[in-house]
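First, one chain by itself in structure tokens, the form predicted on its own.
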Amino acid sequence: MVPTFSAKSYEFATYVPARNYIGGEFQDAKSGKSIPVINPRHGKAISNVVMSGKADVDAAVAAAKAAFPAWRDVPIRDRAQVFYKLRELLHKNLEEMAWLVSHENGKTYEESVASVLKSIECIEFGCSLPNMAAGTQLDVSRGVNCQVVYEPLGVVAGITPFNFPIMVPMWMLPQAIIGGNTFVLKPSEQVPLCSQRLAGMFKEAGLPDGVFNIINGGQESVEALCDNEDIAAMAFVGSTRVGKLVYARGAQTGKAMLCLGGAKNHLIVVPDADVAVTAENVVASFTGCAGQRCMAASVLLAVGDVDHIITAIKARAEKLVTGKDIGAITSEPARDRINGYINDAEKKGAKVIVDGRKQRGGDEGYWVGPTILDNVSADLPAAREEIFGPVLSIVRVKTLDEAIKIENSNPYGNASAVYTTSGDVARRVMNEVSAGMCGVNVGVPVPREPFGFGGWNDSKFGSGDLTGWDGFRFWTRARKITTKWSLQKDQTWMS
């Protein structure tokens, strides 16, 4: 059993090594290689993680394949009971799991609690599937009945990012496992520790060995998952660059693939927007999770005279305390990349009205405080590329049409929002922006369960959304059954 994580503060603490979990047993990678797991708040290793290769992936898939027939035959209501118990365990260990998220990812404790609670919400939706997944049937002709049932695919896999160590896996696991599949999870090598604890909770909840497996590693393990022909479906959450590669490579083996990529989310602010609502919401959007989330705002399209609103946004951002209100940046290279975008924009004429480059949340670790760039040209990298940090670029435009044009010229299509008190303006933006998740006076328009999470354009590769009912449909296949039991006195085209 995996030991509990004992930390109850931001003070540095260590944890057990992250190993592979195959067939209900923890084991080292066959290569014998490992790398350190860094606590971003302190900038030093709290653990290490094994680096797996093809042989490890094949072993995990084989264990999942062996467990599949028995798990497939378990009634869906009994499969869901495991997740009812997992939900109880996460509630019971909420504080522990939140501190573990914080220590391996760098989030504040409050943000970490919220991410665990969102994970529980995903589980709760999964527990509802036995009621939702009842296939429909209809007598389509005299004596002829058509029925749809949803069946598992077999062994499936998920590759998840560093920014939400529990929540993003829970976008996949409830629908896939309650749907009757067995699962191989490849968490980010930067945040493998929550998955270890999760494996122990699954075992305590009664999940049979081999139904849930973990492979730790980097590019080699991802490529091996893509190439393994015994994996029927795979989901990925991460950058657009890697998402495109994973989608193409996995699809070559006939897998069902769904890959969520990066984002460049635009917030459109018009003069009639409510100042207090807009200031609070915009700052929360671009600084939450230190901007390290695909739903974070990164560009504010300021339409006309909105200086009074920008002043309020600036004042609110300046009140945030780095280290207390904003967590650490996940790594030193990530911090340097974020600062590079700020430096480049300033050099090319943007005005830094809130500067977080020298802000720190402690003597150690990797930090960038809230940063606002004003008068950013729409063609600058800071306005077009994903920064993934607490940086807001303000692009000034004269009209709403110009704002929508800039939004739609960006290759991403994850999220977009408008701040206004006008229903007509809101309707126009919601109808015309090219984004899959949109908000009116909501800067992080994450759909809550049962609604699905997923963007458009270069923010997603594959069909459907990853969460909600679309997620269940992705991890299953519909079998259509037509039956007839007696000869009818008259004839139809189906006779």
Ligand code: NAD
Second form
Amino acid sequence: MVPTFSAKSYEFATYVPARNYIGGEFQDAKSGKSIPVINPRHGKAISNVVMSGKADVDAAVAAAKAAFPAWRDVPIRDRAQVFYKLRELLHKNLEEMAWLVSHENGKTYEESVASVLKSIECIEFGCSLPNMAAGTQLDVSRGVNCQVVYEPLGVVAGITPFNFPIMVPMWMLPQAIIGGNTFVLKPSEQVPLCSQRLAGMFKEAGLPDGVFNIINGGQESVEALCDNEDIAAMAFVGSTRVGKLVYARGAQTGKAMLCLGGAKNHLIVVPDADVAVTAENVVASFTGCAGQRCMAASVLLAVGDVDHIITAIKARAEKLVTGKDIGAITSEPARDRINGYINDAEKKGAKVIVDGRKQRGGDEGYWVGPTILDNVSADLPAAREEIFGPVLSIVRVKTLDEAIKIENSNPYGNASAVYTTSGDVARRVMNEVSAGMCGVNVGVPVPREPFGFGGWNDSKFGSGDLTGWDGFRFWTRARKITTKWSLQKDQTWMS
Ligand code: NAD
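Form predicted on its own done, so how does the form predicted in complex with the named molecule look?
Every component of the complex follows; first up is the chain already shown.
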């Protein structure tokens, strides 16, 4: 039984330790090691999390392997029923889950609610799979039928980052589990508590033991997952540095791998853009979740004279209250890294027109308020590297061509957007930027189900996307069956 989390405000509260969940039982790591889980708003330990090694990973994979044959044989409609119940439980416990997200991650309550609702949307897509996953068949010649069926892979695994404790796991679980696989989740050691609560809900929803398992830990547990030959497919969401390593190591054992990495998202603003729409969307994009989103705006490419729009963006950003409208930064090193980028850009000539360095959302915890850097040179780290904080770097350019060239020269390729009222400009940007998820007058162009989520270039390693139908295809394999029952001996196979 996983106890409910009782907090109903930002006031500091503790929660039970995060343990591994293997074959339906909670267990400590065999190493006996654990580390604190820090509430970023208070900078204090809310809980502890066990740190697993190879022996724990192997035990979780063995439990998932044992559960696979029976789960594979459950009809897909019945597998989906568990997720209908999970959806009900998440709705019923929405407030509790949102406070848990907020306490372990630092998001505002409103952002946390939105992330749980988005998780529910992912489940709803999963619940539609029995109606979508029928496969196809065709009589390809006289008496000869070809059929495609999507089959589960076996034991699969997912590794998730700190920034969306429940939503990113839910990018993977519905498609993988309703698809008939058994799953080992390795959540971020910074935010392991929502997954633990989720395990309790899965049990309540009737998921058989061993179908969903949790391994807590860091690098050692991820490496053991990569090396385990019984895992058929693995998805990773996190930084590019780690995603690249995990992609290469996991592939060595023949796993299907899909690793989503970091981002440096460029927004292009041209003079004809609608001022109010642009200001609202740009500010929401770079400050939402304190900029700790892979879809957050990071560079604003200001084409020509857009000072009137920048003035509106500045005014809007200055109204935001840190602690109320903007949540905490995940950790002390993360806060120092963000401030480091701002200090460096300022030293090298950028003008800090909105300064969040001294803003705080409370007496404790880790904070950076909205920050806008103007006249940033395109070659500075603040304009090229992932900052992962509420910082917008404005790079001034004369032409649209120049803006597109700068966007294209960045190694990442997660998202990009343009603000314009010209169809011609919008079309050009959508055709020419080197990014997998693009927006016109949309600050956070997240493809919603049934579309897949995933970037290009150094923002993704592997083919296909997560979420939506692409997610289902990643977690399954297509079997092609060709049959001929009306045996016509006088005809060739081509007839
Ligand atoms: P991270 O890469 O540090 O950690 C991600 C996961 O990898 C965690 O579970 C962690 O325990 C594990 N890990 C960390 N170091 C490891 C190592 N050396 N070897 C093996 N495993 C290791 O990422 P984070 O700080 O938790 O999350 C922020 C990053 O995630 C940002 O770069 C952000 O852009 C990215 N992100 C990307 C997407 C996307 O869809 N592309 C979505 C969310 C977050």
